[in-house]
Structure formats: structure tokens, C-alpha cells
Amino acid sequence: MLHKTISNLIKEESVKIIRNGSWGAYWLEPFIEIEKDGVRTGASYRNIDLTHLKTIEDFFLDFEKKNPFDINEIDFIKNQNRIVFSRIGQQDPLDINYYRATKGYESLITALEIGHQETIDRIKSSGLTGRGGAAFPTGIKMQTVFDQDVSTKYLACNADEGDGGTFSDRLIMESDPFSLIEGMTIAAYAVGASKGYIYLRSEYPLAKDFLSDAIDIALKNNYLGENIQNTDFNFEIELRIGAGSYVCGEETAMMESIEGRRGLVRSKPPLPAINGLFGKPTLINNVVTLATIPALLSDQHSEFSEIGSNKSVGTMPFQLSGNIKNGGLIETRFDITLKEMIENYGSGTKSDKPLHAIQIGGPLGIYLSSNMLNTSLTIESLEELKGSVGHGGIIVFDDSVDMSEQAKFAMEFCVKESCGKCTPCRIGSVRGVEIIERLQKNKASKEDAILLEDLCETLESTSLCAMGGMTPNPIHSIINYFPNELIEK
């Protein structure tokens, strides 16, 4: 509406409008900027009527009265490290000559010279974990497809990006999509599949729109499609859009829904990397991990493999949301604390009450208190505490929320996204509902309490995914961290 608004009031053919997508910068958002002889400067125009504004003159003037800024000078902005997010904000997304002039596609040049299993090795090389909850090593699991001696191989993006909280995924796919493309390129052509697939969520259409124009312009520069770049390498990608469902965020749910069956679970092994898609090897990574590929390849593979250790090497995408004055998204080092997330780049709770307490890792992520702010957001930090780093999300309460309620949602959320196949996460989650809905009325139950924690075990070790397997998660990590506020102790 913004854009179409300024639209309406130019006339002269001297005046270019661009969208150059987000800048991660929620708090601040809708803001415009200008660029006059190279010098680019924003104003905020967040909730603001521009009706009153007749021409392009009016526009100028009012845009002088909202004091100017440089995005890039702004704490939340300049104090990031953004390697994977460099180009997001910088410039129309579907402009790929662009792209190339910001060193766009040069590593998928890099990968066709170097071939399949330096790609591999240098993506191994690079400590990259899966950005998307499991944090497994990536370049083994493409060595592992590599490996498999069949003619037949696939990848499947997972951009079903279900976590309350989250949108790192989204803002690559609508802000920087041929990162994404060019990610998921090398990945297939390391690993040798000759067709791709973006599993993307039906609430997403502006990612479809960009990742279709984007696979488009793609396939026109022949970086997509047969005989890619005067060589023998040949690969396609098609969007496979979902229904819904939480729980095809799980990749063998999202292989069945792919197939064109109901979204259910699949009894792992067999592992997809050696019998996935079709029954053939396939490499499964989400969003964020494809779009790091390319920089790897690069002069960034130092900058990227020097932050952090074991597993957390590299940058994360961080999702600042909830009650907090700042939320957007900050790519930074793994080993930030969480006092340094809240209050450096969020600015702590909007509503200016006291800070209670900090959920990580999406619906089923354990919540934090208060006085656990200098938790390290590493893998390992997260693990140790029974939780998970997941897509990155963080949501922030104040000293309002109802933890006994959070309790609750979490087998609430568990009842309504199960996939139905195994019995633990089918009728456990019901059970739940029932147990915590009587410990809410009486939380000295020391029969309920009990009852409670054998049902979360029962869930965590027979659950057929992580659906069910991580719903106790903060369940758990409330009866621990808030005491009384769930059960009496």
C-alpha cells in the first residue's frame, strides 16, 4: 500500500521507485529511502496516513520534516554480522544483474571448475550445520547422497517455515531469492541431482511470486535448466506448495506431501539421503542452510568458519519477536547471550514491564527465566538445558504471561498440527490438555504431577518424530524454571 501510495504521486520519469524488500528492521518498517546522487537516506513511515500528500513535492518535504537516517548507521543494523543476509534491503530482489555485481553466482562458477567432491569438502570444511533445527553437519549429509551409486538423485528445499516467531526463511525468499537458487544449484550439482524442489508454505504467496519470477530469470541466464553454463550439468527446480500442515515441516511428512499423499511421518531407516524422494537419494536442508552455500564457496568460507566452534561455527539468523521493543532479525555469532540479544538489539519488553520469561526454538522450544539471560544461544548451551537453538526464533514475555497457559499450548499446539500416525503424540496431547487443565485448578495434584511427568516420557521415547518427541520440552523446562507457577513444589 506504501509503495503503491508514492507511486500515485510521481509523475516524472526522474524518479525510479524500487522495492528492495526488507531489512529485517520490523520495529522500524515500512521506512522509504532516498537516493540522490549516491548517497541513500530513510525515514520511517510506520502507521502514518499519506493521503494528505498531493505531489511528489509534498512527499520530499514531509519526508525532510522525519529526520533522515542511514539504515546501515543504526545500532540494530551495524552491530550485526551479515554474511548470508548481506544483500537483503540493498536492492530489488528479482534484479539479477545485481546479484552478479555483488558477487552473485560466482560460486556456483567456483563449484562447476572445482567439481563434485572439493564442492563437498569445502562445504565440510566450512563447520556448516543445518540451520534449521537438527543442526546436523551438512557436508556429510551430501556426501552421504553423493555416495549412493544411482542416476537418480533429488533435492528438496524445506521452506515450510510453521514456527511461531520465524521468518528468516521468508525474508531470504522474498528479499534474496537467487541466493536461495544458486544455494540449492551447487548443493545438486555437488551431490549429482538433476531436479529440486522448494516445499513452501501455503501462507507465503509474495515468496511464491519472487521464487517463481526468480526461477524464471534463472532459467532465461542459463543458471537453471539444461547444459547450466556450457557444461553437462543439468537441473531444474519446481515449487510444490503446502496444505497447512505443521508437521510436513518434518521431512518425511514433507516427502509424502511432495508425492502428492497426506502428510504423515515416515519410520526412519530408511534415511532419506539414501532412500527419499521417489525411493531415491535426497538431500533435505531448509532455507537458510541452501542460502549459506554460495558463500562458503567464496571469500567469505574464512569469515564464516572463524566464528564460533564445534557446532555453532558460522552466523545464525536470530527472530526477535514478541513483547519486545525491537523485533526483526539479527544475524550474528552462535555465542551472543541472551541478556546481550534483549537488550542490545531489542531494547527489552515493550510494554516496559519486567522481563519473565524467553521461549527458543519455536512452539515446542523451551522457555527461559529471567535469570538465565547469560545463556549462551549456542547449540551445545541450548542442548545442555534439554532445548534446541531450532530455526532461530526467540519469543520474549513480560511478568503478565500465564505460564501455566504456556504450558498448555504446547499440548494444545501438539492435539491440533499431529499427523495422527503414531498413538503418544495422537492421544497423548489430549491427555495433556486434561492433566494441565486440572493442575491449573490445583497445583499441589501430587497425583497429576506425576501423571504428568510419565506421560511426557512416554511421549519422548515413542513418539514416532520430534512432533510428539519435543512436546514435553516446555512443559518440562516450565515446571523447572518457574517454579509453582505450573506445579506446587
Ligand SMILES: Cc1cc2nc3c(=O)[nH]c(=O)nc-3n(C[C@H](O)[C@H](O)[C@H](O)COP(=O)(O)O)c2cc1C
Second form
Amino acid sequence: MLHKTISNLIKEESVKIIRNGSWGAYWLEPFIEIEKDGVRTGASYRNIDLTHLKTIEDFFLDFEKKNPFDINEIDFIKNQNRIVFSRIGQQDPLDINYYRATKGYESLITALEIGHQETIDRIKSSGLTGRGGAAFPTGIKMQTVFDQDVSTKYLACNADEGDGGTFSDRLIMESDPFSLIEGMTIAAYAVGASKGYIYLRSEYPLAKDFLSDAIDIALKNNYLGENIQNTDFNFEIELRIGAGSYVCGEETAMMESIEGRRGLVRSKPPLPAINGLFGKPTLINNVVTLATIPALLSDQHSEFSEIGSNKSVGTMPFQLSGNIKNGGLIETRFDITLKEMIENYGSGTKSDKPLHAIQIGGPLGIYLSSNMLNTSLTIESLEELKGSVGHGGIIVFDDSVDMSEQAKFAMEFCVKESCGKCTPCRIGSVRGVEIIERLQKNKASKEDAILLEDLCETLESTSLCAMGGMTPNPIHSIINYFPNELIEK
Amino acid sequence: MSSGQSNTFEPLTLIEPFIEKKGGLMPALHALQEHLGYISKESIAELATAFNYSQAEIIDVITFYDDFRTKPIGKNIIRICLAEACQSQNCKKLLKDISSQLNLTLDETNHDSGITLKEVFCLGNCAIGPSVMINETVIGEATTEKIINHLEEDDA
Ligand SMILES: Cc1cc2nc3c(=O)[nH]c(=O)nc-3n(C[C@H](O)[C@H](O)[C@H](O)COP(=O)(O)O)c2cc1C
Ligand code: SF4
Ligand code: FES
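Can I have the other form now, the form predicted together with the ligand, not the form predicted on its own?
Expanding to the full complex; the earlier chain stays at the top.
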């Protein structure tokens, strides 16, 4: 809207309008920046209507009155360590010249020079773990696919981003799509795949447009297609659109969907890396995991790998949302505390009411209470609390939240999204909703408390995938960290 | 198939590009629905023949996915996000308000206004919820007023 209004005002050639992507600083956006004589400043145009302006000069005057500033200088951006998200917000996301000018595609060239095994070794030594949820070491998965002595192999990029409170994949696809495409191309080369799929959720129509355009541009510039950069490496990418199913983000359900069937989870083994899409070895990675790969083959490798320890190596793009003043994308080391995240980056609750609960890691993640703010956001520290970092979503609730409703939602979501293969997940979740509804009427019911506990145990021990297996996580956390809010002890 | 007549809809021409594709059923379903707004009975029969599935198998796939429908719906689709970040921003109240304003419940179509109301779980707009998508436009910090205004602008 604003883009159109301002475009209409521009009459002279000396003014050029660029639609840059989001900075991931949502509370400021739409954020309009003006670059003049090499100096760039901007101002927030949140909920502002400009249709009354007549000329571009009117706009410049209005802009000056807003005390424009350099967005790179605000704490929210300055304190981050943006490696994977270094380009977002800076320029037109489809400007391949800008991408190249900022070291884009240098890493692909490097990979093609150093060869398959050396590329995989560098990714292994970086310590990168999957950002889709399960935190599996990326290099090891690549090695397994590479080691299969089969001529046809596939790459599948998981862009189903179904967790409530997450948007890092969306930001990459809409604000720096070439980083994903380059990452996919490097990964495909490394493991020996010549065809890649992006399984994109249907709720992201804008990402679909950006990806389609970026794929076309990469093709025209010989970064995709046949004999890429004059080598004998061929690689093509096909975009596949999901159809509103959360469980299709689970990798084997995603493969079923790509193959044209219901999204039923397959049992593992066989691992997709050995027997995946259309029966062939398949490398499956999340959008952010793949978009991280170019940095690992550049001089940023050591910068990335020297951050953090154990599984929590490198930067993590956390996504801060919900009842929060300054929500958005925060790429930082893992070992920052929840307190720093919410107070320093987020500036507290949006409602100014007391903080009450924070859910970390999506619908299958745990709720932490306001007295747990010293928790560090590493994979290990959340595992200790029987939770997970997952895809990095952090959702803030103030004290108006009813935790029994949040517990009920965990079961309701499982009812809606279960693929239906396992009885406890399909039927047990329905019973779970009923038990929680009874507890909402009588928190002191010992009988229902025990039933809920038994049901959770059954879900954990008999589910084929984490949908059923981890649905108890938020519920346990509410029982343990929010005494008397669901169950009276 | 009723070929030759004007205004007839031929599923096969839409499906054709996907038949030879590996796993072409999903894109074929999307193409059909984009064209007609839903997957018709006639299309199901064509899909079954083209992809060598039984009709029951095609229906199985269609019913698994929330997006696919076998009946026409409204010209404008409002999807209201009911996932956790939007819950913290009172999406349930927004749902109530918009339902009473538009005289619609979830999954219902008002044939006079041509509006269908649906739920969705996350639009990737979680930092400025509650979020709503009207057709393909995402609206943050959504209010009933913003939604109505947007619908009116679209109509204008
Ligand atoms: C119910 C369920 C939903 C999932 N949804 C997603 C998703 O939307 N995106 C994603 O990347 N991974 C998702 N995963 C994890 C994938 O199964 C898989 O671990 C991941 O795509 C691997 O990529 P990575 O190693 O790069 O993280 C989901 C898992 C489960 C059990
Ligand atoms: S746990 Fe649930 S979603 Fe996972 S395979 Fe079993 S039924 Fe399907
Ligand atoms: S949770 Fe509503 S947009 Fe993400």
C-alpha cells in the first residue's frame, strides 16, 4: 500500500524506489528508509496513511519530521550477530547483483572447486545442527546421503514452517531467497543430488512468488540448470505447495505428500538419507539450515563455529512473538538468557501487564513461568527442562492467560493435526481434551490428574513420531511449572 | 466428458501438465482448485484415470488436506490465525467479534456477502498479532474494523 502511494508521487528520475525485504523488526514496519549521498536513515510508518500527500517533496518533509535514524544503530539490530540473516532488509531481495556483491555465490564456486567430501567436511567441522526442530548434525546427514552408491538422489527443503510463533523460514524466503537457493545448490552438489524440491506451506503465498522469481533468475544466471558455472554439475529446483497440514512438516509425511499421497508418517528405518523420496537417498533439511551453508564455506566459518558449544554451536535465529513490545527475528548465540531475550530485545510485554508464561519451541515445546527467566536458551538447557529449542519460536503471554486453556489447546492441536496412524495420538488426544475440560471444572480431581498422566505416558511411549510423542511436553510443563493452574496438588 | 460446448470446464487440460510429473497429484489438485475454486466430482473422476488411482484414493487424499474442498465457497476467504502467538493477543475474542459482525461461524460461507471464514495455524506474522489473511493479504494487529475496511477496499 505505502509502496504504491509513494511510487505514484515520484515524477523525477533522480528518485528511485526499492522494495527491500523486512528487517525482522516488525514493530517498526513498514519502515521506510531514504538513502541520500550514501547516508541511509529511516522511520517507522506503522499504521500511517500517506494518501493525503500530493508530491514527493511533501513526503520528504513528512519524513524529516519523524526524526529518521539508522536502523543498524538501534540495540535490537546492533546487538544481534546476524550471519545467516545478514542481508535481510538491506536491498531488493531479488537483486542478484547485490547478492553477488555481498559474497553471494562465492561459496558455491568454492564448493565446486574443493569437491564433495571437502564440502561436507567443512559443514561437519562447523558444528551446524538442523534448525527445523530435531537439531541433528547437518554434516553427518549429508555424509550418509553422499555415501549411498546410487545414481539418483534428491534434496528436499522443508519449508513447511508450521509451528505457531515462527517465521524465520518465511523471512529468508521473502527477504533473501538466493541464500536458500545457493545453500540448496551447495548441499545438492555435496551429496550428489541433481533434483531438489522445496515443500512450501500454502499459507505463504508471498514466499511462493519470491522463490519462483529467484529460481528463474538463478537459472538465467547459470546458478541452476545444466552445467552450473561451466562444470558438469546439473541441478534443478521444483517448488511444491503444501495444503494446510501441520504433520506434513514431519519429514516422512512431507515425502508422502510430495509423492502425491495423504501425509501419513512413515516408520523409520529406513532413514530418508538411505531410502527417501521415490525410494532414493534424500537429504532433507530445513530452510534456515540450508541458508546457513553458504556462510560455512566462506571466511565466516570460524566466526560461526567458534560461538557456543555442544549441539548449540553457531547462531540461532530466535523468533520473539506474542504479547511483546519489540517482537521479531533475533539471530544470536544460543546461550543468552530468556531474561535478556524478553527484556533487552523485546522490551517487555506489549500490554504492560506482568509476564506470566513463555512457550519455547512451537506447539510441542514447553511453557516456562516468569520465575524461570534465568534459563539459558541452549539446546542442552531446554532438554534438561524436558523441552526443546525446536525451530526457535519464543511466545510471550501476560497474566491474562489461562494456562488450562493452553494445556487444552495442546491436545486440541493434536486432534486436528494427527496423521491418524497411531491410536493414542488419534483417539488419545480426543480423550485428553475431555480430561482437561473436566479438570477445568474441578482442578482437585485426583482421578483426572492420574488419567491425564497415564495418557501422556502412553502418548510418549507409543507414538510413531514427535506429534504424538511430544504433545505431552507443554502439558507436563504446565503441571510442573504452573502449580494449581491446571491441577491442584 | 462434455467437450465441445462453450463455457464447459475441462479438468483434463488443467491436469495434463502434471500427469507425467513424479508425484504430480498435489500440484494437479492445486491447479484444479485455483481454477474452479473447488475440486468437482467430474475432476475426481478425471484425476483417478489420469493418475491411475481409484476415485476413493483421490478422495482420500483430498480429505486429508484442510486446503482442498469439494464444494464451492465464498469469493473472499478470511483466515483467522488461532495459533499460540495470536492466542496471546486475544485471537479468540477477535474470532467472536468478527463472527458476529459478519454473521458467520468457522468453516461457514455467507452466500449473500460471498465471505468464508476459516481458521489457520500461523501465518508467520506472529510478532504483530493477532493475524488474519484475507485472500492473499496478511493483516497484522487485526481488528474487526481493519478486516471490514480491507474487504470494502477489495470490493471498490
Ligand atoms: C509434527 C512435526 C512437524 C514438523 N514440522 C517441521 C517443519 O515445519 N519444518 C521443518 O523444517 N521441520 C519440521 N519437522 C522436523 C522434520 O521432521 C525434520 O527433522 C527436519 O526437516 C530436518 O531438517 P533439519 O535437520 O535441517 O532440521 C517436524 C517434525 C514433526 C514431528
Ligand atoms: S504420532 Fe500421531 S502424527 Fe505421528 S505418526 Fe502417530 S498418529 Fe501420526
Ligand atoms: S501464531 Fe498467528 S501468525 Fe503465527
